[in-house]
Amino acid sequence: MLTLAIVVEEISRVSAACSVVFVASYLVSEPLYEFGTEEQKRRFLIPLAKGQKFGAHAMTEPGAGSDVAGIQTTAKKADAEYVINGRKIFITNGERADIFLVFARTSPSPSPEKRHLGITAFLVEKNTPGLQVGKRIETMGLRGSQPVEIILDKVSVPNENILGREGEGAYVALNTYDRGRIGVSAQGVGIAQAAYEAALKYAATRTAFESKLLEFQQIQFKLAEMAVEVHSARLLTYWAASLLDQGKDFVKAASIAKIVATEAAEKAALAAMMIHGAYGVSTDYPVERYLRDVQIIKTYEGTNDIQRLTIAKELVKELR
C-alpha cells in the first residue's frame, strides 16, 4: 500500500484524472484479493493485475451515496443464478470496464440497527445481457475520467460470481473503502504538491513593483503554509499506508489522512490561484484544474464529513 500511495501521488502531480483510472480498478481487484475464491482470482484478478482488463466498482445510486445500506438495486434468486435489477450512478471506469463489482440487496434488512445486512456483492462481466452503460455524467473536476450511470435490467449472474458471502456485501464494500481512501489521500498529496510547485515557480519568475513575487513576505508566508500542509499530508498518508502494510489497525489513520490530504490540496490550490493572480483562473494555466479536481476527491470514498464520523466511532471503540 505504501508503494501504491507513492505511485498515485506522483501520477496525481501531473493528472489526478489519470490516477483515477487504476485507483477505481483497485476497488475491484482489492476485494477480489481479500474475499475472492481461487477460481474468481484466476478468472478476474489475474487479468486486472496484468492490466489486460479494467474494473469498475458499482455501489452508488441516485438515492444512496454515503448511506451504503440505502441501495435499492435488487438481486432475486432464480435456481443457480441471481437476477439483478437497478441503476447505479457516478461509476468511474464504467465506459471502459470489463468487470463490474455490483452491490445489490438479496434480502430485506433484519432490523433498523442492522440495515447493512442483506446486501451481496456480485462480479458482473461487461457483455452480460441486460447490463447497459447509460449517460455520461459531466463533472467539474477529473474531466479526463468522467463517470457514467449503469443500468441493470434483468441481469442474470451465476451463484459462483458472488464475492464473499451472501448478505455480507456491505462488509466487502466498507473493508474496500477503508483501504481505498489511502489512495485518495495520495491523490490529495499529489495535487497539493503540484499546486505548491506551480506557485513557487511562478513566484520566482513573476515581477511586480520591480521585485520578484518571491521577495514579498506575504507570498513567502503563503508558500510556507503550503509547504507545511503538503508535508503533513504526505506523512499522514504514508503513516496510514504503513500501518496497513504492517497488519495493524489503520482505519482511523486512513480517515485522518483523507481529511488532511484532500483539504490541504484544496488550500494549496486556492493559494496557488491567488499567487498567480488573473492567470490563476485562466485555463491556460493548470492551477484552476487542481481546485476543480480536489472537489471530486473530497467527495468519493466517503465524504470528509463521513470520515469525521468514522474517526469518532474509532475513538469510542478505543475508549471502550
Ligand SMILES: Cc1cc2nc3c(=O)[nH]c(=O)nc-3n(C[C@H](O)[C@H](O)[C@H](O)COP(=O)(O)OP(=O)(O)OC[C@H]3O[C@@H](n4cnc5c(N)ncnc54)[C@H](O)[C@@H]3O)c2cc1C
Contents of the next structure:
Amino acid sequence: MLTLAIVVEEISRVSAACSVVFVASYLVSEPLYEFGTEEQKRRFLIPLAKGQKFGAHAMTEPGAGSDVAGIQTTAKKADAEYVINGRKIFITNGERADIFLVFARTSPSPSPEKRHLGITAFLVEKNTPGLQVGKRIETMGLRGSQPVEIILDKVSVPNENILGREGEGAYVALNTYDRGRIGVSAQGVGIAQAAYEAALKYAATRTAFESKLLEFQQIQFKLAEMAVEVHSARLLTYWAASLLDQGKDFVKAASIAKIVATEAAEKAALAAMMIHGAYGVSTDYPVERYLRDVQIIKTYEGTNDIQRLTIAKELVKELR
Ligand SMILES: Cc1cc2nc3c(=O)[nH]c(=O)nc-3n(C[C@H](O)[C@H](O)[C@H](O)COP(=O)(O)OP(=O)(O)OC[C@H]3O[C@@H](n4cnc5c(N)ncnc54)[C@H](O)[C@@H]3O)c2cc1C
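Switch over from the form predicted alone to the form predicted in complex with the ligand, please.
Let us now look at the entire complex, which starts with that chain.
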C-alpha cells in the first residue's frame, strides 16, 4: 500500500485524473485478492494485475451513494445463475472496463440493524448481454476520467462469479473502501505538492512593486503554511499505508489521512490560485485544475463527512 500511495502521489502531482486508473482498478483487484477463489484470481485478477484488462467498481446508484445498504439493484437466483436488474451511476472506468464488480441485493435485509446484509458482489464481464454503458457524466474536476452510468437489464451471471459470500457483498465493499481511501489520500498529497511547487515557482519569478512576490512576508507565510499542510498530509498517508502493510488496525488512520490530505490539497490549491493572481483562474495555468480535481477526491470513496463518522465509530469502539 505504501508503494501504491507513492506511485499515486507522484502521478497525481502531474495529473490526478491519470492516477484514477490505479485507484479505480484497485477497487476491483483488491477485493479479488482478498475474497476471490483461486479460479476467480486466475481469470480476473491476473489480467488486471498485468494491466491487460481494466476493472470498474459498480456500487453507487441514482438513489444511494454513502448509504450502501440503500441500493435498489436486484439479483434473483435462477438455477445455476443470477439475473441482475438495476442502474449504477458515477462508475469510473465504466467506458473501458472489461470486468465490472457489481453489487446487487439478493435478499431483503433481515432487520433494520443489519441493513447491510443481503447484498452480494458479482463479477460481470463486459460483453455479458444486458450490460450497457449509459451516459457519460461531465464533472468539474478529474475531467480526464469521466464516470458513466451502467444499465443492467436482465444480466445473467453464473453462481461461480459471486465474489465473497452471498449476502455479504457490503462487507466486501466496505473492506475495500477502508483500504482504497489511502489511495485517495495519496491523490490529495500529490495535488497539494503540485500546488505548492507551482506557487513557489511563480512567487520566485513574478515581480510586483519592484520586488519578487517571494520577498513579501504575506506570500512567504502562505508558502510556509502550504509546506506544513503538504508534509502533514504526506506523513499521515504513509502512516495509514504502513499500518495496513504491517497488518495493524488502519481504519481510523485511513479516514484521518483522507480528510487531512484532501483538505490540505484544497487549501494549497486555493493559496496557489491567490499567489498566481489573475493567472490563477486562467486555464493556461494548471492551478485552477487542482482546485477542481480536489472537489472530486473530497467526495468519492466516502465523503469527508462520512470519514468523520468512521473516525467517531472507531473512537467509540476504542473506548468500549
Ligand atoms: C468522479 C466520481 C467518480 C466516482 N466513481 C465511482 C465508482 O467508480 N464506483 C462507485 O460505485 N461510485 C463512484 N462514485 C460515487 C461516490 O462514491 C459517491 O458519490 C459518494 O459515495 C457520495 O455518495 P452520494 O453522491 O450519493 O452522496 P449522498 O450519500 O447522497 O450524500 C450527500 C451529502 O450528505 C452527506 N451525508 C450522507 N449521509 C450522511 C450521514 N449519515 N451523516 C452525515 N452526513 C451524511 C454526505 O457527506 C454528502 O455531503 C464516484 C463519484 C464521483 C463524483
